[in-house]
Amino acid sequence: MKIKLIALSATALLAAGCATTPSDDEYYAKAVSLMKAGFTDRGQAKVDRIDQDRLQKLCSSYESSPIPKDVAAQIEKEQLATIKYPADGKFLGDHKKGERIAQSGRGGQYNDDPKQPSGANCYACHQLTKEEVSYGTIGPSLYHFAKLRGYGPEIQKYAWNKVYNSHAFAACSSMPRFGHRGILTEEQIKDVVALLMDPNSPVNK
């Protein structure tokens, strides 16, 4: 993001005729204030949501270059640390209102009613069961996700872990943090789990 910003901004720059050529963190700062002068707060979405956290910002610095190993070993190693897991030590729910997750995009958007749950969309990026033929291919295929790997408690915690915040296991991975961001409740990921997990769920079929 940070590249694709820094090119926006020195479109501009020169555009307007600069005489000498900026840094990248002053071609950075005029892309965001670009963007920032050219959007404004609409309902839930605002524009604050143009400004990185800190995870974002290390990972967009890397966006032209491989994360060396140690860094993306540090990464991993706070992202994991974030994962908050559910109060009664439960990491399944329903199988059924999880497909109804993964099938929904919805939420986010300025007019999407906050007070209603978000979706995960989890078809635009992964194939999850076989009925299912318009799916993404941005992440691995989830198809037979417990059927491979066991039903036991070890993989429903990584599988918990990894919708919480997918960072933990990938650094800087295209996998939104749906429960460290919020975008989840506690309930919604355990439905999803559960459709990654349960031996009914049509995944396992």
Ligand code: HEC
Second form
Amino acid sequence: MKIKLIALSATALLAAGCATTPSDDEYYAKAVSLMKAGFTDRGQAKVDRIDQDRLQKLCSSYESSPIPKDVAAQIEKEQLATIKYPADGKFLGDHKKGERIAQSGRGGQYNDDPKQPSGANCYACHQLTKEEVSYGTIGPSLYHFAKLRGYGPEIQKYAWNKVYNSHAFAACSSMPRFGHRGILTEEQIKDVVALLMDPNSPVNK
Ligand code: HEC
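Would you mind giving the form predicted in complex with ligand HEC, to go alongside the form predicted on its own above?
Complete assembly follows, chain above in first position.
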């Protein structure tokens, strides 16, 4: 993403006949302002998504070198502190609804109705059930997740935490922060956690 932004701003600056060599930060700022000038909020797609938070800025700065252990540990601690727990203390919702949410790639796009809930698109990165013929492999297979790891409260809490804010366990994870970024509602996260944790879910069959 950063490379694309730099390429975009480089073209713009060349066109303007700029003779000096701006720094990466200047290229970046120019690219962000060009994108903000060229795009408007539409549907569920909001222009402020271009603005990186502290975590994203830090992870972008370690794109080409491994992130130092102490920096990663600090990020994970900060992200863990963002996690909110269900008001009724129950982590598990309805696994059938969870599967529909996990399979839906809708949400966050300009042609998505802001009044409609988002999907989670878990299948784009994970195998979840045996029936699924096509799934992504960016993340590990979650088939038999609870059958292998256990159904107890500790694993339920871990599944909640990971879905709510994946960066609490892997500082620069490519998995979206579904709860922290408000992609899914509390009820939707419960349903997705049930998909992972319910003994009757196709994940554990
Ligand atoms: C864009 C890719 C992507 C999407 C979408 C995604 N994940 Fe992940 N997920 C990952 C990656 C990569 C990991 C490996 C660890 C890490 O980097 O966070 C992971 C790890 C996990 C883990 C921890 C596995 C373990 O063995 O401890 C769970 C649980 C999980 N994801 C659940 C989900 C669920 C449920 C969804 C949908 C709500 C989802 N993921 C969506 C990429 C993704």
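Each form is matched to the other, and the largest set of C-alpha atoms that superpose within 1.5 Å is called the rigid core. Numbering follows the first chain given and starts at 1. This structure is a prediction, so every number in the text was calculated from the model and none was measured.
Lys157: CA moves less than 2 Å between the two forms after rigid-core fitting. Here Lys69 does not count as shifted, since its C-alpha moves by less than 2 Å between the two forms after the core is aligned.
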